[in-house]
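One chain follows as structure tokens, the form predicted on its own.
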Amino acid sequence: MAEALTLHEDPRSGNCFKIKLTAALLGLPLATRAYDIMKGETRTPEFLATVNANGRIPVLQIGDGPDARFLPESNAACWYLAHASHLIPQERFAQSDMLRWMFFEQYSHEPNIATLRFWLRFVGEANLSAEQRAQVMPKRIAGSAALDLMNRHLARSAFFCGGSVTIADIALFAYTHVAEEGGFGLGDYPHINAWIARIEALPGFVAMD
């Protein structure tokens, strides 16, 4: 991949980490530009006009100058980086199964586990609104159900799509390995812990900032 790659990120974000980990496992050079979402740095007129009109990160910038292209959404960026690599299976069902787990991550996993991590670690429980406090227990129940499903799947498979790592593993790893920061006890999930160790042992692995 010859294009210059730049990740617009907040280093504390698991969604941003997915892209950095994908690039690292593939040996792809990736520049970064950091923003503090707590200070509204992705909501400035310049960011909205040039990087992402949705005001969110991560965004993968492909190329430089007037011809640069900007790709929001973490899993889309991981797919772009991993195209035609060993991180995407070639067999049709395996590839579809990989996408199934990536959709699961965005629908059932990230909205609960990542949200509670953000609220508890960065916002602070005392600063939550009444509406947010009312959502804590439902999100904890849903997040625990997602972890339980993952744990049962990993009891019979080393990775989510069989015997080798794919971007589905990267997508799920990002917020799972820091789930305790959202109040989830990973000690209850031995197969998840073994999988985390396998991911961290991969050649090229980089830790989250």
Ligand SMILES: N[C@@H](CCC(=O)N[C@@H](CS)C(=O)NCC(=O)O)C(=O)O
Given for the second form:
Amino acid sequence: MAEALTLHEDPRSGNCFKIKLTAALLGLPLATRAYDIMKGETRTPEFLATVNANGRIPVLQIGDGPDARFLPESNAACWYLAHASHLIPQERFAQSDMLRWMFFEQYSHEPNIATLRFWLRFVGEANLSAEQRAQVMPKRIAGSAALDLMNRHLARSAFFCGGSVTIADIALFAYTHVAEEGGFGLGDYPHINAWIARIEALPGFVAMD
Ligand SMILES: N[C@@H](CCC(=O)N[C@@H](CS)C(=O)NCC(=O)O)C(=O)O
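Other form of same protein, the form predicted together with the named molecule, not the form predicted on its own:
Full complex below, order starting with the chain above.
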């Protein structure tokens, strides 16, 4: 890839880690620019005007200067990096099935597992609002259901879309491998644990900060 790539990130974020892991597995150089989301650094007028009007990281910046383009949404950024690589299947059904798992990640997995990790590890249970407290149990139930589904699928398949890794695995790995930080025990999910070990053994794998 000829263009300079810069990740606007908070290193604690699993959504940002997806993009760093994709780049590492592909051997792509990726610069980073860090923000502290706990201090509202992605909500400044400058960030909203130039990087992401949605006020969130990750954002993949492609190119520099006035021609730079900004791509928010972790899974879109993984797709951009992995375009035409071995991390995206070529066959039509397999490619659509990969997207199915990435949409599942954003709807059924990340809003439950990543949010509980953020609340428990970074915000702190004692600091949760009454509204957040009321959401802990529903998110615990929904997150566990997502892990259960993944475990059953991985009983039949080495990776989410068959025998080789795709960006669906990267998307789901990011918050699954740290799910215990959100209070989700992984002991009951042997197939998830075996899949985590397979991903960590991939050439070029990098750990989350
Ligand atoms: N669907 C988005 C989620 C992005 C997101 O929720 N980012 C969080 C950190 S992981 C954030 O920037 N929070 C700061 C804020 O909302 O102010 C993605 O996959 O990239």
